[in-house]
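Only one chain is given next, in structure tokens, and it is the form predicted alone.
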Amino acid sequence: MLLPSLREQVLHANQEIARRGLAPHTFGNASGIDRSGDRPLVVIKPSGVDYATMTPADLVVTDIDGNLVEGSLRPSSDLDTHTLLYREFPQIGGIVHTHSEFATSWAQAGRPIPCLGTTHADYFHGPVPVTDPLSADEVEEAYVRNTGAVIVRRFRRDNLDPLALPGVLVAGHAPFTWGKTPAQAVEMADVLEYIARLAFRSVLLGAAEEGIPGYVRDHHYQRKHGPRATYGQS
């Protein structure tokens, strides 16, 4: 069986989607990529398989273009989004797609999540971006692949760093998050849902959507992720 260690990581990330309540039923998926060999290989959740019964052997291995390498089950229906993001964002090693309630609400409203406080700034260096809606031609041509394309287009347009902003809202759809590992990707999915919930309530209470001052946002992000970070243990 190929990539047993990565399979375990991806299985755990998928199970965490369910355990943390980030997607009902079999919604959502997690994947990871191994870039160490001659060709990168992706491990991803099989389509429609229950998180509770899934095993490492159930996971599907493809190449970075989505061609099947190993597995007897169909891969996630979102495979082409994952593989495009891996090709375009070579810094990332894991991707999670959820339908968590509050983050999905912002996505369905087509609104970015404003950086209203330091909790947000500790993880996302600015508002969580939202994509443009897919056009009718994009949906007809290749809906799943073009979901990845509108994500990449959003990041390229404003020169956004996918490591500083480890997630995005696909307009009318739901969030995708990522990290250097599948575990980091699912942690970002959990954090994204938390800050989406905080932002929703803060806006209802009258918070101005321009958010906290940039110098506060930058300080909090840099103290956790910058070259002179002071958060955690060395």
Contents of the next structure:
4 protein chains.
Amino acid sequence: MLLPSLREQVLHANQEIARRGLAPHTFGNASGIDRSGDRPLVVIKPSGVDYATMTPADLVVTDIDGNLVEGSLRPSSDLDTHTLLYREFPQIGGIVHTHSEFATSWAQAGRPIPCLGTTHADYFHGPVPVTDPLSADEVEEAYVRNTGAVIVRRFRRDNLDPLALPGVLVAGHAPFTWGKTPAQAVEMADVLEYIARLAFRSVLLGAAEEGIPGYVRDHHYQRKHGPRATYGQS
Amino acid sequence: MLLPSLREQVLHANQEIARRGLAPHTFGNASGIDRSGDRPLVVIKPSGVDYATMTPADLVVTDIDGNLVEGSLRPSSDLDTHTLLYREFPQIGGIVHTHSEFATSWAQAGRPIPCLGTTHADYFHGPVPVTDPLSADEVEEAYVRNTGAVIVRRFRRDNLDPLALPGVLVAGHAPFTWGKTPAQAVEMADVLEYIARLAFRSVLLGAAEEGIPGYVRDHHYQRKHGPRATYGQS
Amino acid sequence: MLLPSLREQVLHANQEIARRGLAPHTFGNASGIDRSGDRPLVVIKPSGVDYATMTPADLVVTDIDGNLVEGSLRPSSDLDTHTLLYREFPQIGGIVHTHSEFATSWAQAGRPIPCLGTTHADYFHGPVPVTDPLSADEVEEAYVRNTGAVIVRRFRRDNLDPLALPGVLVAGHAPFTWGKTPAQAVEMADVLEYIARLAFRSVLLGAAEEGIPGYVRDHHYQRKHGPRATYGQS
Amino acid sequence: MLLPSLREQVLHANQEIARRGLAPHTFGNASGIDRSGDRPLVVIKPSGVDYATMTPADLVVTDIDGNLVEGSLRPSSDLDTHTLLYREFPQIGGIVHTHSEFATSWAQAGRPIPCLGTTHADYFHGPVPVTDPLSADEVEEAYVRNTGAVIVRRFRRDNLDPLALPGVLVAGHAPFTWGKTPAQAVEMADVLEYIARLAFRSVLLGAAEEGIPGYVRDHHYQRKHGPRATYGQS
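So that was the form predicted alone. Now I'd like the form predicted together with a further copy of the same chain, please.
What follows is the whole complex; the chain from before opens it.
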């Protein structure tokens, strides 16, 4: 069986989606990529399988273009979004898609989540971006792959760094998050839901859209991610 | 005892209402219909009995006009709504009525739930409709049966397909959902509550009432229900 | 020990307040009254004692004017509200005071809870009333007793029936509910919180303040409480 | 090992933060101070350590200026806020910082929590204040210490009593609460979250910003904290 360790990581990330309540039913999926060989390999959740009974052997291995390499089950129906993001964002190693309730509510409203507080700034260095809607042609041609394409287009347009903004809201759909590993990706999914809940309430209380000053945002982001990070035991 | 298998299914659907928190106390009920014989038979929850202690033998069997066929307990007080729906929607095999909190809040506001996202579109092919209020005469004449009648009238008016829109909000009351089986009906009740929660928050965040484009809605509905469904293991 | 059975009922009602999450910490209290003797006796929760460890012997017995009859602990600091309500509403046998979150939020907003749906109408035959604020003199003179007085004044002003409207919101404070027994009073506290949650969301979705038509309200109230009640096994 | 009893209290307060759901992940921290000796000593949570596995020996002891006295782990990154508050508010003995959801939402909105009800008044004798944002210079110079400085400045400006208002919202960040002991500080954190939830909903329902009359607020605060407190068993 290929990639036993990455299979374990991806299985764990999928189970965390369920354990943290980030997706009802089997909405949601996690994947990881091994870029160490000549041919990068993606490990992804199978489609429509219950998280509770999933085993490492149920996971599906594809190449970075989504061609099946190993596995007897059909891969997640969102595979083509994952592989496109792996091709376009070479710095990421894991992707998580959820339908977590508050992040999805923002996605449905088509509104970026403003950076209203320091917790947000600790993880997302600015507002969480929202994609454009897909056009009718994009839906018709290749809906799932083009979901990845609108994400990438959104990041390219404003020259956003996928590691400084490790997630996005797909308009009218739901969030995707990512990180260097599947574990980081699912942590970002959890944090994103938390900041989406806070921002929902803050906005109803009249929070200013522009959010916290840039110098506070920079300070918080740097203290967790900069070269002189002061948080946690090092 | 008639229909032991359908009794089990209906009992299970009633228990799921409680387990998923879709109705406090004993608000809510599930039924199923066996249309295989000459005389279709309905199995329904008894009135005011605790979900926790209910057994298959407690369920009540009636014909499609609500005449008692088997059972020593009084049937759910909503029986006449169920039987009218079974008569008018021959394609359905199970019905669930809940007082789930967010769906009921939309029903109380008299507002259809707009189709704001792909999760909604995966299950409901358009806004979740809301009935007209019952008139004073309808309440006086036959309140429970006419609750079914206003549902049917709403579907007839816009020529809605009960399987493409497997649920409705009764204005000032609460939701009914249905499906080919009692299990599907209770799953729709759960999904309806989920999309009602999402839509509540999205609307407060300013989501446009018209929701996602028709071509996205069609794509999602078809991928779960169309002849070339791609979701899950087939 | 006086009134062992009523002590059990009042203890149980107090424990239900905690079990159903209707009051954090030790906010909240339940009482009952035995009107069978020449001198009616009230059983009430002691002040500031943890629900988890309370025993029947911890409860305090007073007469209907609040004079201590039996008990070594100090009675609930809200005793004088309870006794005034027992004196003024002779048809009630149990009272519950909670700080349940949504009912308290309406009380803090000083807004009656409109009757927006049939669940509301099943238990409260009209909007849940809200009292006037206490005046400075009323606070100064006898704050707790006058909390009861503003409740009674509110019911007298519109000639409201305490059994048809088994609860009230004290403006800027929290709800009181009651019933024929302590068990009914705590059930009303639970229902009130449920309808307060629904109404909160319905109002944010734009529900009309006037609520459901009077003929629907009457129908629902009568089917649970009228001479020809059709709900439950009789 | 220094201060074994205070270590236990501070550990317990940190665990309560997690148990009561006041901070996700390891956001949040509690400390206590022993002022009995010539050199007051502060006990504080280590940075980024899981609440579930923390032991008394993991806690860090510093002097009131934050100089390490005992401990092998790095202290909480918020240490300098705690020590500044201990220096400036000599009447307090414990401090808790959380990211509890509703209090943080108010902090992100930059809005004080109005005193809308008696539960609020029982614990906070007026609106919960919100600080000014830190200036760019304050962030640059000493972000964590200046977080304490803006708190103190807010209290000095209106001559607020830290024991009558045992908490504050740091604008764009989250709440700090305190008390005579670490246990009191964490109880205030819990109460603050509760009143933040109530006030959020009351404000959406249109509660008047000025809140309950001053004479009610005074009555409630005095009955819990005044010389003739009537609540609980004394």
